[in-house]
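Single chain ahead, by itself, as structure tokens, in the form predicted alone.
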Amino acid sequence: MDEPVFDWSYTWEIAPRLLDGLVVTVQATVLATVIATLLGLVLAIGRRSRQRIVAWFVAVVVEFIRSTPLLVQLYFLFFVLPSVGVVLSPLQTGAIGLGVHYAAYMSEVYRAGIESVPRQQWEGAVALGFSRRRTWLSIVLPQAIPPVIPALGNYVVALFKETPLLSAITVVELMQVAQIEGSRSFRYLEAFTLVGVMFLALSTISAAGVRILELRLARS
């Protein structure tokens, strides 16, 4: 008898170890999203520094990011910071890998937020006698914010799909764990098709939660 095309014994063979993988690549886009999210602000902040050097020397760092591979920047701190005395684990090199590299685009979308705020909010601050702290968080971000929340959102499930790159530097994610079993048994439709349901999955999930979030905030 012909083997079959799609084995689902095998499928759910290898599933549990298929999920263990998940979980790191979950890991890892919690961990670079939140430093994508902070990061992104504070680069968008300094841009708008009244220190001209300041500005100057964050939109390069942004404009150096956005336009070099992200897998040269996860083998440039893969091999470089242990070279200078810094030890971390893959997966804590490629979350701040991905984190830096989708704060640079975050940044943007902070900065047109920020830049769509209208003048005379920034004149009333003045006006009222805020320091620039208060105006920031009480004024301006409440306002710049919640208008880019589907943007920064889209770049959340990019980052997302971008985790398969970690395995260059050693992370055992998803896709890695789906190479190795694939090698294992020559058998790579039932774990490549596993790998896609799941980032699938997760991207609907996501798209779904942004979306809500983004209403949330709109009514509010």
Second form
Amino acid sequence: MDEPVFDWSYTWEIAPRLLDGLVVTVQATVLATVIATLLGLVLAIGRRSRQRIVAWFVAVVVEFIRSTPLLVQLYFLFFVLPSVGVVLSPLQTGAIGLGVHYAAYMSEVYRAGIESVPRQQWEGAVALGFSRRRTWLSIVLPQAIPPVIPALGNYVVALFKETPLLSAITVVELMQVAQIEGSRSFRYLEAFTLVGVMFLALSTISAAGVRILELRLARS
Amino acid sequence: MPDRELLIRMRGVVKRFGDHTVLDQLDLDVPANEKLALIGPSGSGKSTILRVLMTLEAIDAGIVEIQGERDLAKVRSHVGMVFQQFNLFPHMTVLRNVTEAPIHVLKEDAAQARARAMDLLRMVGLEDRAEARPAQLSGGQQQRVAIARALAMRPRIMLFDEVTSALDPELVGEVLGVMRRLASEGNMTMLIVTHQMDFAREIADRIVFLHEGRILEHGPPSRILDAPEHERTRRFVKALRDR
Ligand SMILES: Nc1ncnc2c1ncn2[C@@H]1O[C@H](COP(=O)(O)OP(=O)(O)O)[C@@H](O)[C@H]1O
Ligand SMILES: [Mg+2]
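What would the structure be for the form predicted together with the partner chain, rather than the form predicted alone?
Every component of the complex follows; first up is the chain already shown.
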């Protein structure tokens, strides 16, 4: 009758299934990161469009995304996309939702980087006959992006920590697996301890990665 | 002298910032190959004239033509500009600062662009700094790179906006030396905003004195500097000389 408070053998039993969940979490994180970093950049550039209407529209979209909860956005995509004929897996839908949400935040980071490039650099580019596109590629982005990479990295870590929200739209990620295991055995301690350890490990690794990147950039 | 091609024609040009009229019905003609010095008090509109020609400012009224073309963006690659603060690209080597525009704007072959850039760097005495970053150079060296960079586009017109004003006095000479050499090569039209009256006298065919967005008088250096018609010009030249 003496049940151990923390059952190691049970922990070993569920660990492989939790690792499967972790794989899904990592997949969602990677996909969402790709979407967020690319779309975030596009949004930041869009806000600098010389077409006032484009710049205004992008600003409104970014503001809208940032001021509504991620969970609402996830439900919205999950229920609305299929009804307009876009059929995606829950994981894909979740990664898109997460990616778009963080793209809005990252666009503000990129924007700060872009605004830190002095006006004289744009003028130098005009004087050399560069097109707008070439000015972005050769002059502005190479100066705007490196200083903001650490800030972008921090958002990647934050995004990773929000992946449990995807369980709300039936993605069987790490958190969801833990819940399933817990409700099956009525033991939650082991499963959630493992979840915590796994998140801690990956967060620590990626935070270290961000830090290394930061040091590299500071040196160059 | 046969009529030279009129490279730049400005008529009734008005430029305002808010309700401040910076260029006030300005007329200016610049024939091909002229070396023109623009002088005048701070705020008289010298930089604005160059910036209008470089498409960095839009005008509010009047006409500006370069090579007979009113859409200045179309002839932009025939015009080069050197700025007071150099405006080099800090993330690129000196060599890439010079090759970037020829490669991407003129679509020159990369090897050819590099070879020509090295020639230009040699001309400004910096061929041994090709792999340096701008931040590793002195102000005078950076400004010489900026001149080489502008020349790499093979412009017909070069605009110089107080290019030695940000330099320590001992570095001014090396930049003026490069400009002198460029002027002596002949087939370049140069508009030079400067406070260096000796330099203006030496290389300018004509000096324009600007006051409050208008040309108060213009003529050969000897007349503008030694026997100006207007009291304001005389006072301005004297103040610079006494400095
Ligand atoms: N972007 C700007 N916004 C407002 N005022 C400006 C701007 N650029 C120049 N000015 C004003 O226009 C006037 C002429 O400037 P500028 O052509 O730079 O004079 P200069 O080069 O002869 O010293 C100055 O009074 C300056 O303050
Ligand atoms: Mg000026």
